[in-house]
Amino acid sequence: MAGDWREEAQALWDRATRQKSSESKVRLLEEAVRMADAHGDVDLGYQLRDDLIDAATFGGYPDKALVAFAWCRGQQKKDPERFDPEGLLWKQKWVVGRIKEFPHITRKQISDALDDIEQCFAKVDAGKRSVLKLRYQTLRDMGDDPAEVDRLWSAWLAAPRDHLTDCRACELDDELDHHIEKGEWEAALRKARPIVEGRVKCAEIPHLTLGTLLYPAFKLGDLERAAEFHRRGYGLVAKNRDFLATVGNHIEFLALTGNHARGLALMEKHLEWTLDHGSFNDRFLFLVAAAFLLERLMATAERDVVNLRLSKAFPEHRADGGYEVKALHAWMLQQARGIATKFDTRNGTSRYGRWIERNQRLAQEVVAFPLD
């Protein structure tokens, strides 16, 4: 009988391998992992989790990627001869780069994870540039000391590239966040040109980039270009929950330009992702963008009730599909504030709370620009 479960697990693995990153792929691999664990097959469990980290990372389940990686890292520490740490170094970057997005993970745990990856990379005499980027992004996104954030930014860009450095497309996209953080809109658009023109790309670029550039282009008054970024970009991210925060970028742009019906369509389609998305950061960014859209509806008195086809999983679900804008907005804001409180308490800063307040400034920037 022993062979039967192995054949079944292998069949699940084969089915998963033929699929793109998706919920289905993650579920198949999780089921195979459960079978391997139930039969005490540690080697197979390790190999399956190796694939699961990939599928979960690029399919919008960063929490599942973290759990799978933590298990593998534990096996490596127990038996480094059997499970070579070098085999997962690249994926360790993905996981460590996102642990700050879970407010229940403490600052010490985040610091320990950064120290651990630095030590792992040092053993193969590589990865210094990648570790500096991770440290820079972590402190920046937590709202830490600006001087230290700027020091790490400069150190990251000055460090030499090696085989553990992210691809040029990812690094270039990550650099844009720094300029946008500082309101350097022209610099962001100029630096992004190789991505926008298709000369530099990868699995997630330009998907992320086109969403990131919406606000800079809007701020510069280049609404035609921003609209083009929206048209090109949204289709790239619409079917993968890994891009929940980027969908939020698109909703914000649509609200800023008065395209409320289109914004509501996006909100309706993707709201369910926020209900169980592992990244509380991405949930937050989507919710704040959706709240801004609903604020614009209230400000323009365009309509008091919106008809939306929302899943029964939505806590405020209404069978008739009619939702009061004011009540829907209150729910979005309550969820966003709850997440902001958790992050700001953990981080010891006010970064997330200030992001909610940013909506008040955005309301002063609205420019009507109807899309086709």
Given for the second form:
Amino acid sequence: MAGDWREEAQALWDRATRQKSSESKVRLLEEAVRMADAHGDVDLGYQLRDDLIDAATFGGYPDKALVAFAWCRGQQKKDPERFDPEGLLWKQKWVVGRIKEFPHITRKQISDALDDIEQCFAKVDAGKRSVLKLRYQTLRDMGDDPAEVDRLWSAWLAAPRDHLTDCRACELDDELDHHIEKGEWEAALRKARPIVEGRVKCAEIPHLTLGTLLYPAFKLGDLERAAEFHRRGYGLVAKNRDFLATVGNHIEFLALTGNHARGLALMEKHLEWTLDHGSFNDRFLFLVAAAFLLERLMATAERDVVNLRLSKAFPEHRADGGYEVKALHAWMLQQARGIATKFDTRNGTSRYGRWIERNQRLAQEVVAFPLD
Amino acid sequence: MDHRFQVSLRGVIDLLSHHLYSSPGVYIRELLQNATDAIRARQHLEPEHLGTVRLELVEKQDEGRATLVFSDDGVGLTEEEIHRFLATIGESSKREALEARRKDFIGQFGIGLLSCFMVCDELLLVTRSARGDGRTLEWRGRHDGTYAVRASEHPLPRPGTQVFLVARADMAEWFTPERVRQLARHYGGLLPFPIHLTVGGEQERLDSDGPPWRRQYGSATERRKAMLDYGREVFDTDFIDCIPLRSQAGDVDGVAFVLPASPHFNSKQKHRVYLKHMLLSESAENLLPEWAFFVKCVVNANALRPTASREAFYEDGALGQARDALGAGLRKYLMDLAHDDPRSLQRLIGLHGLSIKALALDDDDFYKLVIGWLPFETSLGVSTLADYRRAYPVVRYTATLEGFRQISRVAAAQGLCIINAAYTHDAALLEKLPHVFPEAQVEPFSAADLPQNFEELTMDERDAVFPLLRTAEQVLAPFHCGATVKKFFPAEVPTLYSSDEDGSFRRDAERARDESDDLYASVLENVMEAAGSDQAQLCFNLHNPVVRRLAAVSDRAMMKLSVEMLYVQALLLGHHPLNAQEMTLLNQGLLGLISAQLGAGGGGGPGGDGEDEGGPGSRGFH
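May I ask for the structure of the form predicted together with the partner chain now, the form predicted on its own having been displayed?
Expanding to the full complex; the earlier chain stays at the top.
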């Protein structure tokens, strides 16, 4: 019997190892983890979760990554000789980096988690640059005092790289957000050149970058390039729910350029991800982009009703597939507002609410650019 | 007159050898490329010109340094062109600049020639242009950046170009007859003109008379055999079939070979690609759609753009279109099989089900054709989807193996046919069914759906189990679990535990909370609070003798203890790991049962509660 379950768990693990990060990879590893737990095999449980944290992080399940990390972290603290602390440090970055994206986690907990990672990294005398980036991104995304955010931005870039620093591609991509935040479109595109030209890349770059650059290129009137970013970028993100927010970038771009049918096709395909995505931030960004697309449909009075094949899990699901644009728009907006309120209340700022209002500004910027 | 290059040649050579090319052996490729371009240019002037490339290896007596003379009868260069390619070299100090220069004949010529400095220190180029005044010119260049251009003392009888390369001492290995023969065959084997190699006065022909897939064959069978032989020669694999490939975009043609064994899921196949009949890469990955990992192919493209290193195709619109067209060819092959030869298709499904499923997911028409043929594992054995749908109006499936295990035995006993869709793509394929066939009904199924299929209790039975139900609700409330009583088969199963996705997540999070430190335990508390709040359910089976006896027990403490143990047992049977609280329940419960049994004086015999002896109203635990 004992041999049996081990073989089965191993088979699940092997299957998972052969897959790219995805829903099914996460499921396989979770299943194997439960087997290990059910048989009280802590070592196997630890190794499997070590993989699960990766698969969940890069497969769009930050909540599951958090749960797996918390378990490993507990084991590691209880028995640091058996479970090497160093191995978990790199993953702790991923988890702490996304902890702000769950609105039910308090400010105090977020700040504790940041202090905690700083202490963990200090113990191995490394990772200053990484912690500064995490602090910068967290405060920025929570909409904190701009002077403090700017201070952290400079401190991050001034700190020396070391073995706990993210790869060149990721760091470069993260820098772009700062320029876009400030409306420095040209700087963003200039900095992104090594990524766009394929000289710097990693598992998630240029996937994320090509979505990020759509709006800057659009703002500069370089629609040809934006269209190329869309063509190259969407295929890279279409099959992994970790890129939900990036799909939002693409929908926004299609709406901005009057490519409504294409935009709807993306919304139809990916709406399901928003229904149970662990990151409320990514749900939110998608919903706001979808709301913008539907606003454009209403503004151009193209259709009152659109035919969409949406999942049964969608609360407003209709068997005949006919959806009133107005009602759909109201649903997206209501969901987005609900999330925005939770975040803004938690953060004590108004960043998320303001992001919804941004749609009105976007409506003034629309330029028709049909994609063939 | 002597000149100097405008930039440090060392830097450019360094760029080429360390950053651009993967091996010094590419010098042969670059020379072949230059010769090919020159012959094509001459054919443009003289359409009847066939073109020939000659390589001659001369062993030098004195120093023992080998010399390679590489000649073509292409268009040749004028003096002005020589100066132009030199200028090109001078400007090519950046990778991007090099890439741009490749696009014109002269630019490519210069860059190609430069690659020879990876293997020698001095080059002599002798050339006579078909467009010029009939003079023969020579250019002597050194790796230090000096060069001289002058009229040659040994005029060529006909237009063309000769390059003399003297092996650098440390590069002699790239000048052996074996190596030169192998490299020239490797890169130029498909060129549509003769390539001759002369070593020690012996001449041999290295080309293979153009791509084998373009040759004429006596019959389809002969062609198939020739293609499969070619596939074996190239990839050292016995393929099971071959598929012709053609794309107008990029002007691509070639042949795809069906792999004889299933490759790993999502593993990218490495294809052999030629650009204008020159080998570009043996490991091109971006040529076919993602789903097409069941084939390896050899193709030639005349109008796709190579990357700067000339070792892959540049990812642009033309490549995208070519990829679509090649994918369409493979798709047509599969469609034809589905129409004409379903048995072969089924064999292919057995071997390359993952590729076929991946394509079906992306392509509605293909899906329609193939979905019925796909086999699925169910609670009642393996069945194709077509057979399944003929027998059952609603397609029901579980998306995880765990979920399937929890229900398969009970479902089978109720005669329910549930698909195990835990295999790659299966759940997504089934979910797609109603999108493609609007009349189809597809429902995910979990342990939570089973009780709906169970027999309800009669009024009397309801009254009889009421105390049990009340007790169970109280006992299980702290575990986010509700209780029901129904009748189902198999009778040996006393209870069925069911929870949805949110329930599983909660259980995982609880175990992590139990193990983690204060910080992350508190974080997880908040995460769990926000997660869905649907309760798990424990369904008691009144067909089960133990459950019937339990319902009749009057000792509430014993009833409570028994419910707790049945709950833990149900979790264990369903492969649900226990959290700390449940573990405590198990440990205390076992001790409680033992002590209760001991307290009864042991008169009832060991165990005393065998399933087959009991019946409703018979002896309880006391």
